[in-house]
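In the block that follows, a single chain appears as structure tokens, in the form predicted alone.
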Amino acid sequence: MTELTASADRRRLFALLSPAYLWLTLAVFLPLSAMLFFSFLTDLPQDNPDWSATFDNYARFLTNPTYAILMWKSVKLGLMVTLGCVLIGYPCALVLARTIKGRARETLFLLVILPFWSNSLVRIFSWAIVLRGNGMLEHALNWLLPFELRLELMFTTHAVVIGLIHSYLPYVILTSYLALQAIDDDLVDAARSMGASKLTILRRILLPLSLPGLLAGAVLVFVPVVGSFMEPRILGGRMGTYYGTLIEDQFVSVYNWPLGAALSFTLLAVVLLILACASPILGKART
């Protein structure tokens, strides 16, 4: 009889689970598939009948040394910009989560979900129109302070983090609330009673209950940086060529998208060796 249960009860998980493998494979594997596929052809079936297996796109990563410093720049972005997301999305989901209450959290909930509302190229002209020399900003700052002052952010390092830091903050605020929420109060209360500080409090027990939760979200934040090609198109100019606007140009522009599916694949390696490097670190931030 209990072998009838459980055979029941993993039929019935089977087939609840079931649509979701369904969409995993025909929106995820299956495209990931034929990209791989293309990785290795010397040109597309469609446009050349003559095209063959080969290694070449992969080689050229490894023989091609702008490949590896416009890798190396991506990923320093995004660690800069993930960097940018943690010290200003911890704090304000500390203060969500454990200081605001009623409507004015609601309120401040709103506003931080408020750029999943808008489309992402708006979002980034808006930046544009902020940051350009004698902008928005540039005003503000000039009417305010007694000198004039000369903003140079546009088409630079600066305003593309600034973009990319807009965009992906939400998602840190959002698991880091997640995870502050959960701590039970008692604990709080508990070190308050025994003379703990607020100093104290945050770093012996907010910040380490919570950790996983900014962890992940740094992580949420690290991976579509790495390959991101819209900010860095618009906001960098000339300075905003990175490895995901390589990517970007194989497709779109050259049309190699054999060469485009290999760097592809080559960033996604790169990213998992990243994730596979920081495992222990998230690991003992569970436990």
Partner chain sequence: MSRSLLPLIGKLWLFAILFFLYAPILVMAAMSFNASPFYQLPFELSTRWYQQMAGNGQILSAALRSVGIAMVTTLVATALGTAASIGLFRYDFAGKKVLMVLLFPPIAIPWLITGTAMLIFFFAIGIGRGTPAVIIGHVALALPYVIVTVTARLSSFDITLEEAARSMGANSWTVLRRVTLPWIAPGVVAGGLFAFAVSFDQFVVSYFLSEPGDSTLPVLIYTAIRKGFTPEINAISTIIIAVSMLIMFLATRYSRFAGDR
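Here we have the form predicted alone; I need the corresponding form predicted in complex with its partner chain.
FYI, this one's just the chain on its own, none of its partners or other molecules.
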């Protein structure tokens, strides 16, 4: 790597970096700052010239319990989905990284993460078709079972949780798998040769060494789930009011943008707090 000495180098570096970072500034960092600013206004300057500064938008969060209740509901949803993803995904990553070998492993890994990169909205929509009353799942179960079964899953919290786990499960599998397959085989062999049982190997070697990857996956699931609104809307029906849908409403139907900005920013503060707490773990997982 070249040390920056000549001014020509400095100019070249600036030319290479500035377009991308100017773009990010214009499209991400300035908007986030603007949102903070607007969250302290009574009206948008372009709508009402008589706008003034206020703390009301944040005060509403404290005086009206609805907002805090919905925030807690979203955090609970995040915890539930994260726990589900970890419990289902980690064993899967374990099998993929430690049991299956060679080309089969590569193919299966690709199959697991492929849906993650495909359209999330369409995948949520596909669950609407499977879960709806008289839908595919009920047909399949009634065909298998001797008795009539009504699941009535659609438009419940369960439907939202199932859809979100389906959306974010590959994240946990991806990060856990990368951590697990980096563990030296000799370490496991050595433990086995000294008589360690499979459970001991998992508890004393594999789990501690892959924990950063697992936790990174958990954070990467939790954060977007707390801010989800499309999944609860489609799968949750009347049960699907969450903090995310509340924010969506302020922008697309109630048109109270300053309040929406304050709600968005409160969510961002919660998210940043979580990311800050997790950043030592995330840093470790990247190596």
